[in-house]
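Next up: a single chain in structure tokens, the form predicted alone.
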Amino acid sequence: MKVQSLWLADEKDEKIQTLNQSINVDVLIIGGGITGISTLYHLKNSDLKICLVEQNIIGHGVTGRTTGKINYLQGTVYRDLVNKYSLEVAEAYLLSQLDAIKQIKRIIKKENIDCNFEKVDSYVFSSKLKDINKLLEEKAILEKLGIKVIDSQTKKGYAIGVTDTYVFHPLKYLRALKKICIEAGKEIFEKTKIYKIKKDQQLYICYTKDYVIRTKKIIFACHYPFFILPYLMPLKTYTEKSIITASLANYKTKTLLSSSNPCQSIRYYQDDHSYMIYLSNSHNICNSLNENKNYKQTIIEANDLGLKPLYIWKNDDLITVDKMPYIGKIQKHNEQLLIGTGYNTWGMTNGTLAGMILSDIILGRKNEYEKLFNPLRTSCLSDIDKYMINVGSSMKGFIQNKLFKNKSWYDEKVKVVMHKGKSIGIYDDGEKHMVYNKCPHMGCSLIFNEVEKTWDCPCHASRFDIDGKCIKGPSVYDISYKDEF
């Protein structure tokens, strides 16, 4: 069994080009996921200079884990809008993911992109009497707005459906776009990343290890924004973790999705091979630290449906406070700072959908859901609860992390220990990999995911490699530590 995405198992070596001098632009998309990549494409045959930067290589973050789902019929999040807002939130939001797949198939069919696209049958299913009932309401919204459901009854429980979503290998679809908008004359700069951001005058300087990008305009198309002040994206999000499974299969079934956490969610991919691909055991960062059990936990419950993981891997979501993605300015007067966020485990519409809102904010095109995912949208008081639940659930991981670093899971090969004043990680596998124990981000004190072989930021998700290389944000610094042991 491979600890890698299955998405990025056929990765091809290709030619990749990082930023080798300073460079003026007008747009800088930062981050090479679905949402850079969208807005990019978006923005292909603008007259405006224009590049996008990755700190890794195009995809290979959230969007190569993803389960790669192009669905509309996302739990209960209609009924949660409609009890939340109103039923013409709720429509909005429809439409809104609707529009996003339209988009994904036009493109697809205009670029003749090979991306094991296909369309599927999809179901929400539970067994338990409270949220049986809330699929009963999501049905009758879902009808009152125009959608046509199916009710059954599975081994599950009783679930509602849909005929018209579909899947794809998000992957595949990412590196044709990527060399689509290079063919068209826009630069991406892989294996580059941006440290630190100052303001001057009417541009901003972003400054990577050698160079800097000077810029009338920044998209932050990164998962998770690295920068803490002005946005608050600590307060206004959590992240949900996801481990997330691949075994060969001699039959197809429908796309299944639980209507409550932990998530189970399961689609079929065909291609040289048939898999099943089955994501399990989500949850709140903060919780649930041992990888080595969630990892296991998954396989049984894998096991327990009959399959045999070839592919294991995890991933992480943004979760918002109200179950709609932030995707506009992040600041009330400020035209020049973007983003593009939070999208409650649906990445590939509502990356889809921001690359579409984020460009026509940058060409000055109206867009009718521009309102709708407005970052500075108020919310309601009783979101003032969900606010300091996320607080709490950072100030836990942050807490109980710094209590007690040593792990009674880890084995003999792990430990943190006091050295000149600094928490410092080992990890002995006949040579000693040393790093500082603490989260550039925040301050948060890291857990050795004994799987992966990474440290993990149990409050905001960074990740860094065995020696110490930050391998995901928000963090962009390394805790590479060099000193005699």
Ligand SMILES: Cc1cc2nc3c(=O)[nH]c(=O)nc-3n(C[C@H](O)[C@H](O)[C@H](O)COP(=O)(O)OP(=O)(O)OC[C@H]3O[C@@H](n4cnc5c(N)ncnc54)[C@H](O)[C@@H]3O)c2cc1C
The other form holds:
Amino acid sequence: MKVQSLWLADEKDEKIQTLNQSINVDVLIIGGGITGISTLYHLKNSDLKICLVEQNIIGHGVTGRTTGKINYLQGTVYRDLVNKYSLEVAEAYLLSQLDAIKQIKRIIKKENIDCNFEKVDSYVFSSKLKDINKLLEEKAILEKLGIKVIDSQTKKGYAIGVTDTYVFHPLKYLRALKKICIEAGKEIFEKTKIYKIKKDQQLYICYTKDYVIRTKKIIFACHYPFFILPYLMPLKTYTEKSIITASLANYKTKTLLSSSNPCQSIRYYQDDHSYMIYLSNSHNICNSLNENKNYKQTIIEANDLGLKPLYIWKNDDLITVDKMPYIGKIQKHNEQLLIGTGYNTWGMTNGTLAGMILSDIILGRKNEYEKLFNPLRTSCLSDIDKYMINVGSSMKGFIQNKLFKNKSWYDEKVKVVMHKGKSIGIYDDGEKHMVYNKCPHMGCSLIFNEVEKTWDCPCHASRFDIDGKCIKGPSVYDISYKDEF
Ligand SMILES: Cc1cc2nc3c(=O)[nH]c(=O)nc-3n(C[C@H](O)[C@H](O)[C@H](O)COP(=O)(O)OP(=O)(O)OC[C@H]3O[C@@H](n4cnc5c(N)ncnc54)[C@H](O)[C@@H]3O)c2cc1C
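Can you now output the form predicted together with the named molecule? The one shown was the form predicted alone.
Below, the chain from earlier opens the complete complex, with every other chain and molecule after it.
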């Protein structure tokens, strides 16, 4: 079994360009996932000087590890929005998701993109009475909003479904958009990481390892922002992780999603081979720290469904306090800093929407969804209790991990020791790989993920390879430890 995302498995060696001099631009987009690339795509015909930087390769972040469902039936989100806000807000969110799906369809058709885009029926199911009642409420709301909902009794329990949803290969889509943007004259610098940003009068100076980018505006499309102030993301979100498998399959299925926790989902993918993609073991990253167990459990569940996983991987996404994304300005009177993130595991539609909204803001155009997703929405203030829960759960991960650095489940290759007053993580596979066992983002101790051979932060989801190279933010710094032992 390969410990790798199915989408990254067919990655061909593409020519990449890295930043090789300091430059001045009008707009800098940081991050080349669905948010960054969609935004650049919408700005590709503008006369503004715009560039996108990606610390890795386009699509190798969260988007390259998604399950790639393009769906507006998202658990019981409309019920949650009615309860929190109103039917009008739920309707606006529904329209935004339908618009995003239309937009993806339009782009794929117009640009003739081959990304295994396929129409499938989608269902949300549950066998628990409490959750079935929520599904019935969701159905009633959707019907009130004019959506035709099918309901059925399945082996898995009661399910509600819709017919006009899709699946695709997210990386093929992103790669095609990347090519189109470059052909339109926009610059994309891969393997180019922004480490810090300073304000210099009307400009922002963004520092990479060797050069600087001076820019009038910045779009943070980097998933989890690497700065804490001014936006205080750790307060406004928590991170949810899941394990995903892909197995060969000779039958087709609808897209299925459980509404109960921990969530499970299944979708079908057809290319040269047919695959069943099964997702399970969704948890707040501060919980279920024994990753070995989480991966094993997912494999057992997949086996129970008659699947033999060929690929296995982990992914995580940001969950906001009110289940709606943060897209727009991050400071009230500052038109220069924009963000798109917090998609609550629905980034294919919401990342696409972010592309539409952020490009409209840059071009001074009105966008009907700007207010809905405003990251500074005042209603967030009423969520102080949820902010406290987010902080509390991160603190739990922080404290637990500080106290018990060596986990009972680690095998003998993994150790955490004190050396010269510092906590050092060691992975010994014949060669000693050593890291500082402290996330540079907010100082949390790390957990060794024995399956993917990474050191993972249980507070805000930064990840580092066995030699300490930071492979996923919010940290931007490595934790390599080279001292003699
Ligand atoms: C298990 C799981 C399953 C999911 N399945 C679905 C699904 O079926 N359908 C759906 O709609 N959504 C799904 N999602 C959600 C979706 O995958 C994400 O919301 C979406 O991919 C996020 O896109 P993004 O562009 O914001 O982030 P990313 O794809 O992570 O892009 C951000 C990029 O920024 C780069 N970056 C970060 N910091 C810097 C820096 N300092 N300098 C330069 N570059 C930087 C990163 O390398 C990264 O490539 C799923 C999420 C999870 C966790």
